[in-house]
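Given next, in structure tokens, is a single chain: the form predicted on its own.
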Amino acid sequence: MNTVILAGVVLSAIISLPAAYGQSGSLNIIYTGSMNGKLEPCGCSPKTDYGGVARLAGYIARHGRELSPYLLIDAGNFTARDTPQGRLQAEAMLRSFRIMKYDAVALLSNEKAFAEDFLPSLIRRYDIPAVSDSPPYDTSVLVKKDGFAVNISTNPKDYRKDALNIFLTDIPVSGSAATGSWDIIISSSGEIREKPLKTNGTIIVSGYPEGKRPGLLRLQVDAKGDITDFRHEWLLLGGDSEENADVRNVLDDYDSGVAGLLKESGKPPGGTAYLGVAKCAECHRPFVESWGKTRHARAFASLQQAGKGADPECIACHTVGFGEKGGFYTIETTPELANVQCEECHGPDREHIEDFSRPMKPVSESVCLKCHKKDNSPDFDYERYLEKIRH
């Protein structure tokens, strides 16, 4: 009888062993970090049209079985600023995380900047496994996947000897190495680090900014829970990647919410500094006709085609004077200021109408760089691009 009881105790102990110490094999970690509220790429250039939560969700749906067992982790700073649009982004991001079944989501510097009652309510509503070094959240979560026990934490003191340990931080990679003997450190500092750094047995990676390249760590783990080998790759999810329909619905809801923000704020303020291209055409018709053949003249239509015709982050570079007094407001209220017109490049100057000898300002490279940034216009070359619009 005692032998039977002893055998049962031993068997129970074996079954309850921390999984990483009774299991060897492969474990995959898909990670994001420093997404900064970017739900999807702008799509202005195919060279930078990578990433987005709908594409990542689609990838996981297609490859989840072959990647299993895998963990899905966000290392924090997934939000942007605490503004009306920033709040819509935060909710859409958390809804997407829930659909993808993230195993851990860190709340770090960006998230702490939100009003204290906003994110906690969303975390509860969408049942997000949040970790943070600030209350009311737990600092760590223990995840068990197919025989592996993984401790995921935002507290450098929460290391566990009975699990594989992952530390989430927004400390830059160079500073993360001093945080102790963690197996893996994932940073959301926003720095771009193409390859992992391995120091003192710790693998350190950094989430690619704005979610443009989700990271994938393929681990080989022995029965003691030690990582014996690893491979790292970036998931390049371009415009031809299949999206997850449920997450796309979330993004459509977000676009509708953003469109509602301008409608809720009422009519644009009275008075205007901008005249619009029709007024310029009264004296400069050949120039306006030349402009009409450029992509600048069709800039707003391209936004509408992408469903972003009411997104402030997009329309600022596809209209005249958005965000300025008397500039573009909505396509319903200020249709005459849609597209990249004369005054967006030459600046507003009503006195030019009264005194034609007063020249409009020339188009300098700095004017172009307000919108032609590396992220959405990677091939921009001032002299070459100027030739395309010269008149």
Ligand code: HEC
The other form holds:
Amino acid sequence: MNTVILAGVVLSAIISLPAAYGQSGSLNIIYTGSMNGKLEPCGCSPKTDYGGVARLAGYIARHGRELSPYLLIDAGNFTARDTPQGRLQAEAMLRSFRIMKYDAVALLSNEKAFAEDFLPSLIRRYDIPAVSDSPPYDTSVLVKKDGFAVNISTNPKDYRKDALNIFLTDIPVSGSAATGSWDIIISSSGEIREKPLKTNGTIIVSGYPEGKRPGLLRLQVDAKGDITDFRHEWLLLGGDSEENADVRNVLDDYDSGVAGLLKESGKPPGGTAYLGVAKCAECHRPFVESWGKTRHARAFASLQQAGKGADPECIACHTVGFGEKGGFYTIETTPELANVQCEECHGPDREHIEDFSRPMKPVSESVCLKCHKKDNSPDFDYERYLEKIRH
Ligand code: HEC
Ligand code: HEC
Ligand code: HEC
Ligand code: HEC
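Structure of the form predicted together with heme C (HEC), please, following the form predicted on its own?
And the full complex, kicking off with our chain again.
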């Protein structure tokens, strides 16, 4: 009993000594969380074309001096899945973190789902300050910057009396509010929280999903280490933002790696389900001509311009039947099935060719919504869009 009280007295004595804590003044925290392997936005629409690691690195290169002292933190779930493409994303993400000199990177649910040896070897190779609740990363990271001491951990019990404490978690904000002793909680639960929440003296923020908006917390810290004031903003890095060349190189490497995936995995899925527009043209020339004037007929060129002509995450919506039997595979093996062709909307129906009195399935709005999702096509409006593709 007595020793507990004594320990409390000694601790509070340490806290009241400003020198033990360090600097007062302003400190900035730039944070990401729940990036889910998204290294950059797809560029499908200018309205959703925000974020990405190359622009973040460009921003930091340009504004680092005025933001200094600052910390860069990823609150976890920066990877998606343990697939061949997911592994390439994970490596490109860690290389980018390395270039930007992230101060701490949490390994949470998505990272834990990777096969055991995969991430540790990359973390060693790129010298990433990783924190997690399992060894060897289960000790908190203590960052010292310009006299500030910042303790960062994913273990709720791991806070320190002599530092500013930042807790990283992927539990949603409402659930993690319980952990009172922390100055800041950064969540990577994937929830969108426009503004920070302040409860029991703890500032809670949540990484914007898919890296679309890195967060910036500007803190005022007094000599006792208490946050006396803070401001929060999202960094809106759109298509006109400057990219960092080194991170761009990492992304270009990633694209070449991805381009190798379809070649490596061997044969395209067999079958002859899709005929391609050339076949339809034999009997529907006027339709083919008017389709040729729509953007659907140039959808593959858009990918090639972006260097993504062999990225399975893109070609699914910019070609015919990708991933299905007899659908698009690569531009080399199935050039006749590039672009959003007739059969993407009307469906493959070989019997129509033998007996064209057989009606094809009617095209409804749900067909469009396969590809015109909110993030890819925020302006989608069935009536208006249908008018533009009428043939
Ligand atoms: C297989 C995926 C897919 C389906 C299904 C699809 N689209 Fe598209 N659509 C695209 C892609 C990809 C583009 C962009 C092409 C480009 O410019 O690279 C696009 C572009 C468009 C555009 C041009 C937008 C503009 O502002 O000019 C219109 C209009 C459009 N689609 C309407 C429709 C309608 C209506 C449907 C349903 C009847 C539909 N689309 C079904 C993938 C699809
Ligand atoms: C879920 C389907 C889908 C996926 C996946 C997808 N796109 Fe798109 N993309 C679209 C649609 C729909 C449009 C047309 C949007 C509109 O104008 O309303 C589009 C448009 C585009 C455009 C044309 C933008 C313009 O204004 O000229 C580019 C470039 C593009 N996509 C690149 C990509 C890249 C790169 C990827 C992969 C990282 C990708 N897309 C993945 C559906 C998709
Ligand atoms: C983006 C989806 C989409 C694509 C791609 C598309 N169509 Fe259509 N098509 C439609 C829709 C929707 C209708 C019904 C239009 C309407 O309601 O007026 C239609 C109607 C038709 C009709 C019937 C017209 C009628 O009078 O009933 C034919 C024939 C046709 N399309 C052929 C084609 C051919 C050939 C291609 C390829 C060159 C093609 N379509 C590409 C969506 C598409
Ligand atoms: C051998 C000639 C021929 C070919 C090839 C052909 N069609 Fe047709 N298609 C027809 C004829 C003829 C009609 C008109 C049938 C009618 O009016 O009853 C028709 C009607 C349609 C319609 C109108 C709606 C319906 O269900 O009746 C659509 C849509 C259509 N075709 C799509 C396609 C597509 C997509 C392709 C390529 C995959 C294609 N057709 C290939 C001859 C052909």
